[in-house]
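The form predicted on its own is given below as one chain in structure tokens.
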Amino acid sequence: MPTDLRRPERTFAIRQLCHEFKVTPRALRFYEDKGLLTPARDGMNRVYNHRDRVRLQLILRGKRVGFSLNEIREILDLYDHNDGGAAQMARSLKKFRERVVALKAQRDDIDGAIEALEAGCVRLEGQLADLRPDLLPQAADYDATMRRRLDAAE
């Protein structure tokens, strides 16, 4: 990242942040309405400072790992304490650990669902082979098409 972006006195237009973080102006206004961002105004234009840019970066990271906006606000609001960031770090650590536990539980649920579906596929393929083997190629074609789509999405 260019050091120019890290200068505390640097300001950003809404378009610049939208382009950099691949978000819409509507998303930035939404975060502003929720009190997560507080850009200054220059007439009708929003002027974002370095702090807003960093907060947006943290908001998007938090959303990516599944934090609610309230949880993100709770963490961000601790930054202003005069303790070198210790309160924010402690709260973040607690929230991160909670989220890891929740995501691992979700992963276990997803793994179980995948196993159940794969077993169902095997059972259905066997039944279809007995009843209508002529339909099996259609199912295989569909499966191959879906796998290609999933591979392309990754």
The other form holds:
2 protein chains.
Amino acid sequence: MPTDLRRPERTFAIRQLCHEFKVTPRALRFYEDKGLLTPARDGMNRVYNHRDRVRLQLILRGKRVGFSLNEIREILDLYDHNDGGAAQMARSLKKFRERVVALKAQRDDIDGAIEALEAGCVRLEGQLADLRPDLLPQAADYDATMRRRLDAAE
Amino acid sequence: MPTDLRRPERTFAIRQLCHEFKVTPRALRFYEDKGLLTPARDGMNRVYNHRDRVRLQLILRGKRVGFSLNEIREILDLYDHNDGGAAQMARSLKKFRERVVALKAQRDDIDGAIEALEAGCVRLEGQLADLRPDLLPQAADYDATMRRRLDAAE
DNA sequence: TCTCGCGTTTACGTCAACGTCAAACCCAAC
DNA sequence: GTTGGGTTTGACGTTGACGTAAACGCGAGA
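Requested next: the structure of the form predicted together with the DNA (the form predicted on its own having been shown above).
Following is the full complex, with the preceding chain placed first.
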């Protein structure tokens, strides 16, 4: 009666998680050092379970939206402890709301930056259209430029 | 025939620029070190002209939209050689577009995080309403909590 | 048996963007 | 004349998120 690899009982070696999430082993050990991950051990080797995998997902998501590792750890801890006490839940709720406020502000900042940059793009496009219209497509199609560059790679 | 202070010939001391743009002298010297600014000298003291002021504006604007100082230096250099080459403008345009793409991705991440956190809030609110409805207002009114905290500050 | 290849720990290095002294200088005021 | 304020250079400190190198363990395979 072997363990189904797709069930939550499944475990992962460090390499597997690294490959799946495009991170280095060093990063995972670093997260462990900082208390964000606590994989089990098989002898010396780390063994990550389903919960660890989920936490890693959350860590990377948190990083993408600008949280520091410390902040991410706080949030993860809140998630963990929240069966314990109602007071903890209230504090979690407060923290969550604060995050939401901060994130919305951050999003507005980014929207502003996008606007500014797109205005700059329009200006540059106008000038380029006058000066050297032939250069416009080069700047325009980023993907095509990348593909050309990759094709040319020796 | 004295120089009109409002004309582009006007120069600035380090303090003036610092005050105007809310940066420290250390920052301006740092930007100079990194080749982003090249103020003249009066004896030992830095003298910033109109061009330096404009560049500083661009530096800070670039920082706000998420460029690193290195990237900003590149862009500024492009601007300088700008009369010469339209090709440089095309590259700037490409950089701008890349940044817009990155910013939009970041914004989408943030939107996802907001959704997740708000879902968490709803969940917590539901559980709290069952368990300890009295704790809800405490967590709910973030501003009021802040005000109370500020009032209590000794 | 010997060598791969992956794993481990410990410890030091790096990079960005400044902050934080320290020591020295200049100029004006009291 | 010395006190004070602003400036300079130089060097080291800081923070976050890892990278890198050294030195070793361990099981699999030629």
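Throughout, rigid core stands for the largest set of C-alpha atoms superposing within 1.5 Å between the two forms. Just so it is clear, the model here is predicted, and its values are computed rather than measured. Residue numbers count along the first chain shown, from 1.
- In the core-superposed comparison between these two forms, the C-alpha atom of residue 91 has shifted by at least 2 angstroms.
- Note on residue 127: its Cα is shifted 15.0 Å between these two forms, core used for superposition.
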